[in-house]
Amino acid sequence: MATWSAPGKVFLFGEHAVVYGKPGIAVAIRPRVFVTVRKSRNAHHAKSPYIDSCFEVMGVKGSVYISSQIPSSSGLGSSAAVTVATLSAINDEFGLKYTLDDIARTAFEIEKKVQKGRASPTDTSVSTFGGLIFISGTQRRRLPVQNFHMVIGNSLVSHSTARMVEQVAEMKRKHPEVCNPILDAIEGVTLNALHHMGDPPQLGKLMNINHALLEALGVGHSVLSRLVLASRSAGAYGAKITGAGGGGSMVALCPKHMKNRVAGAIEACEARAVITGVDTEGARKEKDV
């Protein structure tokens, strides 16, 4: 058997806009998904279409065991992490000799299929390679790793990424004169952030702008708004929705000495706080358990 893990992710900039080929910046975070795969004559059908698709695409049969530190439907890339870790474990167990680039590309194709074409390669790239990733269209580039201090606030409000992406697509179809300038502005914020990756206070200001633009797209939620405002009031440089919105999570960028205070402010809103940093490792082999 083979056990592999992959990290979750948060979007610092660019979610939703990346679906339309615009740039985004995402970062791997320390919570991980662990997947063990064992060869088997009989196909094991998981309850996850992502896992079933991994076995189908790789053309093998096996049993699978999942252990996740990332809550599902939380905007933290759990489906991408599951897909990347499963593909990596299958690749190892069956000696298929896929490269990391192959894993990232295949994982994206699976996500795109399961999410009915409305996926971006961001989540799967971050889970595969770790660190900070700049995505533009189908191109990806690793950015120099920064020692960011982040607090994630899980609203505990479940959401559907596919539904939120479709909601933005419908707005784009019905009101292109409103939606397209918002997407262009998100692109401008992301490109501006590239020049300030070593300046957390400035990044925080840009995150605040990005959050307002996401709310203008209609993907906000009252609980997320409360968490974002509480984080800023508690001393975060900036805070925003991360992921599809409509529930799920937000992320705050903090001074090191303020992260516990920010976490406390989030939990005072009856949400779940996770203090984290950048995970520089992507998919990795674990000791078999």
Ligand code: PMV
Contents of the next structure:
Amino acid sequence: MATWSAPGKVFLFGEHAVVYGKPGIAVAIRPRVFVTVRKSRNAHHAKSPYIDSCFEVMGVKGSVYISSQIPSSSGLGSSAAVTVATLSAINDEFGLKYTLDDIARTAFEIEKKVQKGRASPTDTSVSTFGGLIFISGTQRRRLPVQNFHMVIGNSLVSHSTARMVEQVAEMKRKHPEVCNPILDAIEGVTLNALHHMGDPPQLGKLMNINHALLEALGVGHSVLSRLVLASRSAGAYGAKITGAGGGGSMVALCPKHMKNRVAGAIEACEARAVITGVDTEGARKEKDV
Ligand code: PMV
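Please supply the coordinates for the form predicted in complex with this ligand, as a counterpart to the form predicted alone shown previously.
Entire complex below, previous chain first.
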């Protein structure tokens, strides 16, 4: 029996633009998924195309038990975390000798297959390696970890990443003259943020710009707008949609002493707030239960 966990993630900058090879910055956060795998001749696990694919790719059979602190379809990377933790636990239980790079690459291939070609390697990289990650095309770079104080606001409005990605693709097809400059501007914001990672007030301003650009791309939602505005009024440095939008979650970057106030402002909008920070660890072996 082997138990592994993997963290969720939030995009600080660059979601949607990363689908077109532009850079993004994402960070591993504390809610985790825990997966226990046990060798067995009969596969026994919850029906999930991600888990089925993990066993298929690794060429083994086993049973799985999952315990998740990450709400699914909330833009916090739960499918990537499940995939990374399952691959890591299979690797350990069956002594397959995959490296972390192999796990990240295989998890990305599975996400891409299950999501019909629409996935960037961001979620799977962040979940595998932890910390702060800069992604650009197929390149990945770990950035020095910062002591960010973040509040996630889950709008409780469910959304489909595939549908939102398709919606942006359609805008790009129909109105490239409008859509492409927005994607270029998101790239500009991300590259600028890269030079201010140690300066949360400046990052907050850039997050606000990124949020406006995501709304211009058509992936906003009235509940997310409310949460973003409430967070800023409550003292956040900045706040934005995180992930695919159209529902799901937003993230606020806060001064340490403001995070409870910001969380309270989000909860007052009947959304769910989670105060979190950077999780420096990626996939991690846990004690067997
Ligand atoms: O909502 P999430 O966590 O699945 O994030 C989606 C982010 C996109 O850039 C829209 C798609 C992707 O695969 O990067």
